[in-house]
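One chain is shown next in structure tokens, namely the form predicted alone.
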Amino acid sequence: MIQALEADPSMDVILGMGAQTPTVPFERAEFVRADQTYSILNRIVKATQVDTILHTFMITNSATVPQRAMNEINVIGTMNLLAAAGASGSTVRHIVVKSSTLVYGSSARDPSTFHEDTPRGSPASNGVERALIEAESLVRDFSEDNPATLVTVLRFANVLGTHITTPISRNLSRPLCPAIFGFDPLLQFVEEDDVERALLHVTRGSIPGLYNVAGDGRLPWSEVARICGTRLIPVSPFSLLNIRPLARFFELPEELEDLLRFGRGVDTRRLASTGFKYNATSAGAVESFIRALRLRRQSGRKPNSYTYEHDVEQFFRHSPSVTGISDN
């Protein structure tokens, strides 16, 4: 995302924050290593006078962190971000939040299609959904209390693509893939490049509002597995409670269990009405993912690695000894 912002000459100052060091080189952007609760953001906003904040690292996979850490990142982090944006004298005029269609949940009572204003069909049944709902509630309250600040929330469907790794992509990468016995849900996906493009679209255009983001079309889970060349293994939803090793092998966090039973569909016409056009359909996202995976397997190549080192970056940017373009 930062590399995409760097390519836009209208972006004067670009600053990245995160708990992990960058995995790609930056040309103009600066990077600050900080915890994911945004505890330092208030000082950074005051020092840099930035006008836009992109909140892009809310947790959407409950298997990656403990419940307490998830709440600290999704809820406390969002709270601190909004406090920095709304502080007296703040220069922030636009906040973009990367959320998830997980806020709608997946249940037997759901409508066939969720619009942005459609309420959930059932209470949140897992921690990641509860944390996302609470974070979005904070954002909604901030928007109502600060009408002069544009607020954009993008709810992304499950992401697939060349580089991103999720429980779904890991399951689809294996010879055997889980299915919930008796269910073949319809799913939507969004290609990872369209995630970046959607974030850029609303940022550059200063477009406020709440938007679903998903590629056109829905695919049965059995069709997704067929495209990826993996064999579905039906698992009883009741056995998951007792056969934890099997669940761990298949990477079935609670939110994915629900999705593989009931599926989820979202309406995306609101974002399309702003002029955004997708490069990939839901099927295209699946095909892009498996094509890249097979290419890596055939070539035996792993993605190029890069380690951000602050002192090295500062040398190449500011040392009078550097007279040419360095090889990153």
The other form holds:
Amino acid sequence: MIQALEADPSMDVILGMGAQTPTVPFERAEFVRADQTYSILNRIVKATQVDTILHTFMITNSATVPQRAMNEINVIGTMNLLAAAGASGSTVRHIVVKSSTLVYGSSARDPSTFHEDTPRGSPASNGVERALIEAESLVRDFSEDNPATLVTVLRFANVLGTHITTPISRNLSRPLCPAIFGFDPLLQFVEEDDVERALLHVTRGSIPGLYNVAGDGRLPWSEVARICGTRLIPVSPFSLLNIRPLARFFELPEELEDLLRFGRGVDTRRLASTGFKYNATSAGAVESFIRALRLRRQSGRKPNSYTYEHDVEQFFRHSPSVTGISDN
Amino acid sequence: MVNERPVIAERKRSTAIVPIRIPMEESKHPNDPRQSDVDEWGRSERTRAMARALYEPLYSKWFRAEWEGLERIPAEGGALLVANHAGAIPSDAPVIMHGIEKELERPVYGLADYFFRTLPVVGTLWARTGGVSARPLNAYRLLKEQNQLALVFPEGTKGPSKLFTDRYQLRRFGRGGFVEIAMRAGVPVVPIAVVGSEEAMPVILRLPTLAKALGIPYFPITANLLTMGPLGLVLPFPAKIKLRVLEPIHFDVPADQDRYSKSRVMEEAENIRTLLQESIYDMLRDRRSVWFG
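Pass me the form predicted in complex with its partner chain as well; I've looked at the form predicted alone already.
Up next: the whole complex, starting with the chain shown before.
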């Protein structure tokens, strides 16, 4: 994400923040390693006089962190960030929040397609969904309290692509992949480049509002597995007790259980009407994921789209003999 | 890749016993990695063609279905088909869908309770063969945005669960939701009166406690079960099924309103119910035999 922002010369200062050190070095962005406590966020917002905050740290996969920590990050983190942004003297004009279509849930009562203002079909049954719903409601409150600040919430469908790993991508990259017996849900995916492009689109265009972000079209889970060349192993549909032990064997966090039963579809016309063009359809996202996986399998390394030559970069930055304008 | 596509469609057309116009998406990605033809409703034209091939003998030999006024069903544009619903496992739904797809070559989406989605295997097959859960949003999307034909049974499960002694007595038409949807989508309602489905699988007895325990809407003991044993679970009696399509009803109200006058909605729903009930009586008056029509 930061790499994409760096490529845009209109961005003056880019400040990355996160609890972990970034895995790739940045060309011109600075990075602060910090967690989301209010005092730190508040000081950073004040000191840097930022005008735009991209809030992309929310966790949408319960397998990565324990429930408590996830709640801490998604709800308390969001709360602190919004409080810092809304503090007196804040220069923040635009906040972009990366949320997930998990807020719609997945149940038999659902309509086939969720619009941005369609209510959930059933109450949230798991922690991630509850946390995301709560975080979004904090964002809504913030935008009501601070009408001068633009607020954008992007709800992303399940992401697949060349680099990202999610429980779905890990399952699909194994020879055996879980399915719930007798169910073949329709799923919608978004390609990871489109995730980045959508965030950039609303950031550059200063577009406020609530938008679904997902590739066109929906695929049955069986077809996704077929495209990826993995074999589906049916898991008994009747008891969750049955699924729990298997969840360890496969990677099946609770928010996936319902999704693999009933699937989810979202309407993406609202974002398209702001002028955003998707590069990939849902099927295209699956295709891009499996092509990258094939390359990784056969060449034994990750495809590298971003090259950073530290020495060369340092030379450009600091050598007195560099006088012309470098290609940022 | 690009040139292959029409060829595949052509082949699909020729192998299907009943041809159907396959709605081709205009904005096809040139290198579409899709392998199946499952649409956003979970419907697959290939599975549907297979289901039609299997159902054809039942439709034309077993039930000897006979239509009247089929030309009243619009050849294009959205329309909400409304019919009476009867028999423990209602034969009216597949007969109407099969008949219209066969005669008019238009796909029909059957709207039904979301309960079907919760059933393993059945739910998936139901969706693949054109079943959609009856949510107002789904109906609106089908009718208004995709100009499709959607079939609903306003009686809901009250229709098929009623006892044989109550045959051809239409149940309450829900809360008139179907009228509201047709108004909002700006499409006509086309009532279809069906005779024969009552006798195809008559309900002799209901076991509400067992139904509750199993979590299903009703648990019927059918005449089929009593006379044919386990085979009677799925096999209907060969009653002659006759269908009469009534004049489409257009509501002259603006589409896309948030709310419609409840009294107007209930009035229209009641009106459609009366029309259907009267044509059913009319058809029964003309019917000499349950089996031969």
